[in-house]
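The chain that follows stands alone, in the form predicted alone, written as structure tokens.
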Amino acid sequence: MKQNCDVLIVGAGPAGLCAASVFVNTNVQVVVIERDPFLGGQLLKQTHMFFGSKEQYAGTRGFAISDILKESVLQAKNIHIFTETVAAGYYPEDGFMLAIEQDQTLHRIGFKKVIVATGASEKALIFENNDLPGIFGAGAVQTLMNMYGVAPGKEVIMVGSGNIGLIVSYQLLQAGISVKCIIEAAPVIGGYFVHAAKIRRLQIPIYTQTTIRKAIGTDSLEGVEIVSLDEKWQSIPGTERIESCDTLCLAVGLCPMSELLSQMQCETKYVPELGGSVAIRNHRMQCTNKDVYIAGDVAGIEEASSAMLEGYIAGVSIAEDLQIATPKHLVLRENSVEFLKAMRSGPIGEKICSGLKKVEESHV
């Protein structure tokens, strides 16, 4: 099967859905592909209420935001959505063409413009026996609990005190699962104070300058050995101690899934502040391959609210390129840019802004 469209969107998480919504009620033919059987991406795992402004769904839970974003896109006759469909590779020799795998069959799809919103994958942590059953990424734990109602274990130790680690710890506690402690290699807690305060009020200790030395167990996890770190991130002899647990949850960061962008001949750059290798882009979310745009975690690891705003910006930028942008579209992009600036204005946003400066200044 060979299908053509005006705009291809790879990924139907918060960024992809918002980008697609830009083309509702237009004559632009849009195809959205999503590897999972459902739309919404990370939003479906997020049972907590969002912060921010009313426009960014403050006070609404993540899975409910997903329902809001899906509604108009699913009803649009010009937007065609394919789930359980994987982007298998880009083939420039056949024109602007992407190979996609669906139902164990390889298809080709042509397009004029593409928005890559593939998101991110979880980072791992290297320590002895880190492959024992009972060791999960935080995203896997969220999927088990919040989507399938399955408890990952009875006694959990969380590694990482960023927002994901703090939020997932609180969700575990809400599910009646014991969280014995949170450990953090850095000297300070990485997440928002409001999340950390919830954990502290429940008397869950957060140990900073501490890491995992090894996992203990034969057929499954039975405990971990943790150790304190000095100012040079080196283990301090004599500080080793054993903590029993049947579950270890790793919330040690995400890595942008930028492989498809490299295939599309987009220049990439390793930017630690953004989580890894990201595409060089301009303020319109346009890559060095002028027909490729990005949005969401593939552009740099941030919150879901940022992904939604970047999706709007990328969508409107393509609408502008296709000469179908209306004044309403341009206002949407202008507002999204302003909201992003406000979200990145605090101390945590300084790191993001530093990373963005590196990739935007590199754009030619």
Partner chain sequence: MRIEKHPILEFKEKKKVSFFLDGKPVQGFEGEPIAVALFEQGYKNINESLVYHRPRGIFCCIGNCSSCLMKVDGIPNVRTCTKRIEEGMQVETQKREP
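Now show the form predicted together with its partner chain, given that the preceding structure was the form predicted alone.
Chain alone follows, minus partners and molecules.
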């Protein structure tokens, strides 16, 4: 099927939904494509309350935020949403985004402007037998457990003490699944103290300076061998020990899904602080291909609240390009820019800010 729209939004997570919400009550024809059967992206899998301010639904649980965000967008007649539809590629000569719905229907979607809000994928880790069944990405564990109500296993070891590792450990405990320990290669816990404290006071140990050497098992995971690391990140001989478990959950970071941006000839750069390859953009979230905007984790790994704010900024900037921006729109963007700045102002935002410096163009 071939169709044209004014604005194509790839991804209906927090960033994509907020971007789409800008076009509610306008005449702009918007198409949103989302690869999951549901809207809200990873928010839907989050049982915890979110940080931030009231405007970003702080204190609301992730799945509830996604309900709020999709509400306005679902009602709008000018916003057409295709779920279970994946962007397959951008074809510059043919002038459209190719998308595939449920593995059965191809859509060729022409557009004036596009917002890429594809989010992130999970990083993997190298260790012996890392491909045994029973070893999951943390996202997979969340999907199994919180979307489908299926326990990933009986006894879990978590690798990584960033926020995701901590949150998913807590979610496992909520689901009644035992978490044996969290291991962390660094000398300090990566995530927020408050998340770590929640699981520590549930008696879950966090072993820092510890890494996984190998997974053990024939058809599926039966245990792991872990080892302590010295200050140079080298294994300390004699500290190897075997822990039994049927599930290993890898929470070792996220990586922006920037394939489409590369296809659309947006200049990208590898920025470790932002999780991987991200597009160069200006403060309007516009890429070097001026028809392309980004928002959310694809622009650099951060929190859902920043994804939402970036979604508003990208949406309003396109509204401006299409010459339909209202004063209200501009206020929304101004506020979003201010909020973002404020959120990134503390010590936790330092890393993001130093990463952003490398990819933010100073000019429009």
